[in-house]
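Heads up, the chain below is alone and in the form predicted on its own; it's given as structure tokens.
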Amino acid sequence: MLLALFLFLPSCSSRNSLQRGILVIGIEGNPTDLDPRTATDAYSNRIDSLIYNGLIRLGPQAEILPDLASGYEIRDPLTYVFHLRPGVRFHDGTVLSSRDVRYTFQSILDPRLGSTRAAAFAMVRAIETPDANTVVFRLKEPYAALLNALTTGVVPSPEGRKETSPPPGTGPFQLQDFRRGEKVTLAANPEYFEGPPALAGVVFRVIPNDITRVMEIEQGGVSLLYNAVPPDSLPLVEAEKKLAVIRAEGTGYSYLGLNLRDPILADPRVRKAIALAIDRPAIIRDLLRGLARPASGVLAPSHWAYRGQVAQFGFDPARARRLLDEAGYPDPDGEGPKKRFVLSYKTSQDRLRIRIAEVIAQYLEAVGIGVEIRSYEWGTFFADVRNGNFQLFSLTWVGVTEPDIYYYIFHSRSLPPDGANRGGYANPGLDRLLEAGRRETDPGKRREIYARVQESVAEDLPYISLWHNEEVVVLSREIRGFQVYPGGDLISLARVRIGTSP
């Protein structure tokens, strides 16, 4: 059994770390769920991508990769056929075939399990395995975005094996400890079919706070941070000669979220009056530092389906007003704080979270829009956003590489536990063009169709779009071969190793 060579692993949270070959990596909030099938925050989302290994994976420009899939082939738009590597063992030391790779999608697909990836691939008819190393995808109609689907972590099927709470994965690195709120240790897989990792392990320590942040990896205490740094902190960061700042563009996403079972906020009048009310600019200027740029929507400027044509809602405090007035609220008159209605904010407990909260209730407020500020622990707030149970809230989609994403979180059939569709947005000219965009396999088409998609949403806003976050990574200098992807993912640790000489 594998598992008993990873025993070995000390814990690990001081300085000398790296030179035990452990590298500990400093992150804000407390990962959820550690299952490929299920997992939907960032923070999960970044780890599995350690554990475990699709039959595709993305390349650093977002290019499809074979990963547990030696090859494939497409024999016709509702054929995919793919082989997989020989020999590739799971943690528990079984080997990988065919029927773990048909029993992970076929789990995703039972309502059982409650996997919001169940939309991805709600248009795969049979998933047939006619010999142990390969795999056959069988499609009710075309599905341009299935390979982008197929990155999805594989599980092993549990026939024959005892189950685990999270599954066994085939990827360069093993689950070993799961504390939450405290820290994720991963070790590494001696026998990962790519070859096994420089480091010795991996830990992902839970740091809320970000003045402790910044102070534990200037003391050594964790060796990476990855967008975790307050703008206002890195001018301090970059001048330590220990540090190294690593700046790249990114494709996160950070956007209002709205409920628009609400009955304010369900009234577009209203949602435009928000969006016009926030002078996204200079909250750029001035709390971010610069380190991000205005969004008009989920894609970002440099992915190929990218529409910059759409309608924008800039800074505009009086017509914002006077959209409050025609949707039936004005400003009212008498004595004490003039409130046309009051919204609920929700948000992490990170400081700068909390202070683009604060700023956004100011220039709601400016407007006559009341704004209550809740601030929860991550697993709880990130619990209430999926569960419905907000007005407002904010967050960042980070990895946006496939436009299929719209369909994730737009499209009504899209509702939890099916999709990410919190908010409860239904449009039905929307769906069908999300509808036509999964079937188009032309890429010229796909991005008429996106364009659409686009002008629509940026219309009715169903989210508000605030800004595309820039990728900021800080690490000691004794860290080599760290490569920034720009949907945030860190499998390049596969590959650092540490040393002093370059």
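Residue numbers count along the first chain shown, from 1. Since the structure is predicted, the reported quantities are computational estimates derived from the model, not experimental observations. Compared with the form predicted in complex with its partner chain:
Comparing the rigid parts between the two forms, the hinge point among L109, A62, E470, P235 is E470; every other option is more than 12 positions away from any hinge.
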Second form
Amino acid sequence: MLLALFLFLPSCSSRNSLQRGILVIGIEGNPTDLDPRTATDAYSNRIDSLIYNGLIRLGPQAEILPDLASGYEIRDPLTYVFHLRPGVRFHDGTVLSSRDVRYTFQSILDPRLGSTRAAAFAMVRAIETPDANTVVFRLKEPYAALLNALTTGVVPSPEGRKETSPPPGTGPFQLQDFRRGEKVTLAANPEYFEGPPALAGVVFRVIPNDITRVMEIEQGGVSLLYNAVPPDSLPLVEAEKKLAVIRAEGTGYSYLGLNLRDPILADPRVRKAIALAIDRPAIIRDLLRGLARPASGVLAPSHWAYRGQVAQFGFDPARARRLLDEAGYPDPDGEGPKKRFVLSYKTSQDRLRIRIAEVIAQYLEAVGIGVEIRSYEWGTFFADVRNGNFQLFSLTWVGVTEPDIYYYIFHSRSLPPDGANRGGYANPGLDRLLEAGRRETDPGKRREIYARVQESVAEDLPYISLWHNEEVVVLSREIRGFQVYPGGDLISLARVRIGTSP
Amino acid sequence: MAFQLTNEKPKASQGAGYRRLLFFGGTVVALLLLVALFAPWLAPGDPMSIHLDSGFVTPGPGHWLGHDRLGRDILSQVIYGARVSMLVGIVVIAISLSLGLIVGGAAGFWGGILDEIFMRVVDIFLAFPGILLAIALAAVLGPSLKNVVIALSCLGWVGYARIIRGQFLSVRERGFVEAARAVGVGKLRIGLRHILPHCLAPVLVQASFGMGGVILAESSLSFLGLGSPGTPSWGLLLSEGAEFMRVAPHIAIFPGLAIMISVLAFNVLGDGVQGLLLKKSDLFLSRGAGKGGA
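I've shown you the form predicted on its own. Could you give me the structure of the form predicted in complex with its partner chain?
After this comes the whole thing, all chains and molecules, with the earlier chain placed first.
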């Protein structure tokens, strides 16, 4: 009897799981905090998109769609009214009411929770609940980015119930088991307000090693990988007949960060020379295997506020050398080993990141800029970046959906810890535009303001834009109906079904 | 395994076996040292020069060992890698040997409380799993070649200290030392002129084996990303090869072979030296004992 059980156990692979309606997803890192109010890492956010609902959600083009709120009205730039869907239940069976919504956002604003999302709600003066299905947000001053922030998952008010961590949600799946560093198991929510999902459950398995992860999906140990296959391994999975690869334009933005307090980098001619010296199409073609597109700004071309006609810096090393000469940094010995100046370039210990740094260093050295690459363990690297302790670094903004990110990264008041203006950029003209962009609620006028923001940033280069990474999803062909959403939202799993025919 | 057999041969041919080991090991080691010394002339190109459009090129004419992910020539990297391995090996052995000589010599020579203290320190170091301590040290100090040398030297000296102390303890009781003492030779002079030379044979053997160990340890640290980034090193290339084992196996094979051959060569050389020198010192000892008795 026991023996039979042991013989049976190893065959419980993902293939069997899939037949039982359970989808196993491989993730690279450990989700650290599933509470949607405080979750910060990409894995937790991805899992939360299945457990929780916000008042609204974003569609594939970052357009605003109803979620827990069936509709909303902006009475005036300071008053937002949301009408909740009636009869929505949390996973513990209690009915969602406007009190829960108020509790969620008030607790985010409570410093005791320590939520990094508090800044997004700083403009909220009061949250009113005139009845069980209506929520009114009153603002201190106009703040157009509020809607985007209201995609944050709503949790129940602890009044009169047992508190659990993480709290129950309203989404298509409910948390069943959370084993730190190993896996997160979700079960379908039969009471989901859009109808029960076709899947019986979703399991997220943590597989940090690239090679293991790729082998797992080839052998059927996992059935879906979201942006978790290194570019060089993609041909291996593409050759596999039972796997499909979905590629979609991504919202990730990779860039070279510059410290503008540095006397060399403060000169816009030097920044332009750096931008001109890097052959981005070649890096994308040969190193990223075409899984990216050259970027000219933070917003992806599919974004509603994207502006394409901005200053572009193609690969032109001759012009880069002229600009550096003009800026007063002549090359001491032309082709020789001496450099105009040396910059340090910080990066994490990710293999691809180090390789990108090595290639960029070679391009910069070709125009006479010396580069010292320093790679650090993630915690040290990120602390240095936040503290402004760098000359160059490269990072990626993921899930960029709200143009107000420009305020967060370039407004002169957004210095860390209040924002992410890590290079210390200060441009009064841009500051005024960014403030206007926040106050404007008319989408047409906002688009015009952000077009000017993108033109200004592309001209002055507080960042060197590198590329927009493509979203790459590898999944079993038996999975039907998966759709890519910006920022790794997995909500389409609520409608996914398992195909019976091959 | 073939070398194991020579040990089992009748005694008469044992010397010849050791000589063969010495010859084989010595030749390969000499070649390695020459490659390391003349790397810039031997390598077909700059080992770190990136050619993005020729990543993963397989071995063929003009690029005999192929290219790595960034289109860097693997042959050039393996040749320059010999430089790093030999340099780290020699520097680490030199530092370890000097430290070991001072600590072990002092402990063995003076004995008593000094010996007690020094040997307890040695015990503490020996209690740590070697490579783990090196990894921890290199991780704390940060990735660089200098720190790899520091980390490996911190471990390496312990073995020499023990051997030298042991040698001092046994030799200082010998008849000829007693004789030297009897004719009024100074204490320090006895230590340096009469005892120290007897440490040469075991220390030479230990150093030869040690080179192999250090090369392997340096490769391990580089493999883990604790070596110097931007310096061509076998371990670094091997770790890249491991990453692309399924896409481009040639990247891992050649640095792997280089590590294997050089570690084997130093170990074989060590065996040869051990066989010959210890035999000789046996003879020497019996003669010394005879003299002492007379």
